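Next up: just one chain, as structure tokens, the form predicted alone.
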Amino acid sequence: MSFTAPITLPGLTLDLAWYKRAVFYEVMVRSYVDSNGDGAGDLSGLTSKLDYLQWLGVDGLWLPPFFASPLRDGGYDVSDYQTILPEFGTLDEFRDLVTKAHERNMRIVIDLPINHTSDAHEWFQQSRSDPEGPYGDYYVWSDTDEKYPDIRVIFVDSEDSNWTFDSERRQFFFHRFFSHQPDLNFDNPAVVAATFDIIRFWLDLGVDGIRLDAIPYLFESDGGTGEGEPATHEYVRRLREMVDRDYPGRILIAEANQWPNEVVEFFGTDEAPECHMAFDFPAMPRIFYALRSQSATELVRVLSEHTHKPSFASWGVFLRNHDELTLEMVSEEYRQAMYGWYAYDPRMRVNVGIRRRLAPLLDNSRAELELVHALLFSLQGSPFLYYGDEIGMGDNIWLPDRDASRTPMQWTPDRNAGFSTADPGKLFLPIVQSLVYNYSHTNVEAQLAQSRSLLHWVRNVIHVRKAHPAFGLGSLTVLRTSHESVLAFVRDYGGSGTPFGDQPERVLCVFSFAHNPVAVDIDLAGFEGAAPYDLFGGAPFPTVRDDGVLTLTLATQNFYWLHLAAQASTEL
């Protein structure tokens, strides 16, 4: 498959590999800007901030669900897939958002939870009231709650079973998540056709990508785990075929909280492709573990694992998002250590994870915030930022469930942090007013006025990354170092478009998780005599010795991005 042919949409020109170089930004519509004073953010408010996001360097916006919903699960409980929740706006306002984003060369990716609906969805109401009707088989029903015993319960804090009894139909319905979110029955061809129609509807509106929420759980089978069943992969293959045929340049993103060797299955193959992108869940908790343990060993191991993926595929890497910091991908000992470091108060925990924002997780340490962002932007894959993390926003652990980290964006030190003109008591969630993260000093306006603020620092790193294709398109090779606290790898790109013409671009990335300054030897065999220089300021560093070793000194929790001049013998 070629990735060079340009695709033209109204106001936007892109090639088929745009997502590999993109910097994404997750923005919850309800939390961003309230344009009409009703206390909740809306699409028009988001549209009004596109210039800010363009200035920041964002290429793609990821919008969690904004569809009609009872909002019992932040909008992931959809009651109508083709209607926008009235408090968020209208379809015309959504079209305007897409058009104006495209004018700024930004893409729109929407979140589509098709595994389940809200129990308020008309399909479910029809299914429970008329079992023999057209929607009777739209959901997974059973006379017993003992079916599929090998399928695990995901929300262990709130659900005892994957089955709930319905008093009207007098049967149990299946749900992988909350009991108010019944799973759709994908064994029914009508359900498959309906979900295809929903995806077409939004792609026809100009959406550039679909995040397939909870994609491993679509199909169940007797004796199976209900995760990544063969029928699920067949569904995704059919969906990808439709997207490539009818909407070239649009992408599918898999949200599969599984190990890389399982997630990679949702890429498919070059001959039978599935999703263009998938989130890399295992690396994320190990970044936080390294910060406190001062050991990069586990992170080195995870990044050294080579999972073969198709040529078109790309990972989505992240630090935080609207969900909890999940600890499903770690051992019990590891999990307890993470709880002790980052969630010492039980209110900070939810399900098998931690419900905190990035800055509070790191005790608002500027050094740690810079270190993890530098690592995020240099990893293989496309980085996803969470709204507000660029200014170090705080959270509110007194709010229920995952609302702790979904509070209104803090724009100014004025009333309601500039989020809304409504009476403060009318806001859908209160503004953060804690001592350290108070909106009066943690806000966009204040940080725009400070050249050395976190906001300006994050923007600078984003723009440096975008100037060097090795970060978006290059390979990643983990290097041996002499210090357990230090992670080092080379990003290597030999294609066109580098700052060096036809010459390959190789960037050495070094990160120290130590709580004290360290000196480290890095094995750079093959780069003997190379003269590194800093990508940010251009300062020269010592050359790599004849024995292939580079010695560096790093300050406490510090990092380097160093360009390695191309040498005749630079094959790793």
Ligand code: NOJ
Second form
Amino acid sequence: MSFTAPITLPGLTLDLAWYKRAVFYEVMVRSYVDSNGDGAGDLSGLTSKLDYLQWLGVDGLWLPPFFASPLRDGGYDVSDYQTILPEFGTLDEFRDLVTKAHERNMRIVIDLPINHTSDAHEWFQQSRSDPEGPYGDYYVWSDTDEKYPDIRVIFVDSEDSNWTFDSERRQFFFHRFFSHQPDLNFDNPAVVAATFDIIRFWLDLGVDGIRLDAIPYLFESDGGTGEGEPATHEYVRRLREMVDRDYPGRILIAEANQWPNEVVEFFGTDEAPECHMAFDFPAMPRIFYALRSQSATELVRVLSEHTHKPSFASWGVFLRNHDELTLEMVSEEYRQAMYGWYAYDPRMRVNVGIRRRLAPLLDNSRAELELVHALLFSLQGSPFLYYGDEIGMGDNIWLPDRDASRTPMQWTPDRNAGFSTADPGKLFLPIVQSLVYNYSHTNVEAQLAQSRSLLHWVRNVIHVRKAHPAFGLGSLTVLRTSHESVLAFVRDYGGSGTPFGDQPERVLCVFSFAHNPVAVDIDLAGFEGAAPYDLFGGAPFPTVRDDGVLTLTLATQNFYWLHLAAQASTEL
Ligand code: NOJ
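Structure of the form predicted in complex with ligand NOJ (previous: the form predicted alone):
And the full complex, kicking off with our chain again.
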């Protein structure tokens, strides 16, 4: 069976590879719109903004957990997977969101943290009080805290061990994250069955995809690192089998903060598939490194690495999300450089990363915001935007942990930035009121009213991307350039195998990270005589010379997306 060939029914084409061309938008329900004035965002509020998201060009929403939870880890500490936290709404309101999103051809991806639960989950409460009972073996218990010494601690700022003593059961329980988030015991078949049931429950409600939170960490083994153990891959393979069999067209997205050769394991193979998508953690910090070092070398290196992935697989590329800008995938030397550039105040750091939003990271430089978005929308894979970044929202580093960049969405210059009608003191987090990012000027309404705003610019680029299948479906080949600040690659799409008809095309993407204008020679051997034109305005550019070189000049931190049209004599 081909996993990407479209299914065609009379009057309807189901594109199984929809996620490859989709633009995703991560939105925290709590932070977006408060429809009932209680100070926290909710599902109905989000539903009321679907028109805005459709206008922006969003094809899929990623919703971090909105289930019952004590909210000690932004909802990633679930106390009941089949109940919605009352302050966020009801199952009926969720159904309504799914229906109204689907009416707009927009998909909903939900986030399922199944590696661990909250310690408030009924399963854990029973497990600690009744070791011989039905939930006694649901968690990873031990008489010592010395088991699995090779498994690293992830939240280094708050935890110094993966084991915590439970005074009731008088044993230690294992946790990869906070000590209030005990890890489920996947060696217990009942846990495997329970997690499958939860996933089916949400797929039955119509969700289009599941982000598998913390997926590398499901299984532990003696002597292992607890990351991507063979049993974990076996679990994901079985899950994928179930999805392909019973829910074709729905997708699984891996959150695996690992090196490319380890992440690709979560795609599996064409014969034994695992996840449809995986976040590209290695590319992200290198984009930020390139901006300050003015060198594209590290980016060129990761983009040139040929990690083989199956035909259905696609990367999820991103600049920022609800977590810290993680620096786990860079060397110590680069990490220190990035702390120096981007987190000069220790308050900006958390764990192995930086807890700031995109615009403040880039010091609100419009040139840099445009450059990184242009990269985001042209790299191989599907882009994931983080709510608020489309208007260059700021952050609040005086708030604890990652709340710094989870503040309410800024819609208008009115009370509570139009997010809520509650008394400002009642908001779950305060609105950003800093000098540079104050909601009185950084808001959707103001940017809608200004045709050259970042919001309009981002929307325009999204629409240009969507008009060209090469971005979603094409291969990416990095080109040699004469300037270390310049990254150039070709996106090449042969033009078959989608329900959108044949549209072969090649797009040359060029980015300069230099802090001054540059001239650069790009090695386009094989494209001699090709006549590029600008994808935005259609202006013709000089043709590729007979020696296969294209010479371009780029303004400071600028970029081009050029259609590589063929001359009559050149077969492209
Ligand atoms: C990954 C999530 O992205 C993060 O927000 C959370 O804290 C950890 N998983 C632990 O649940």
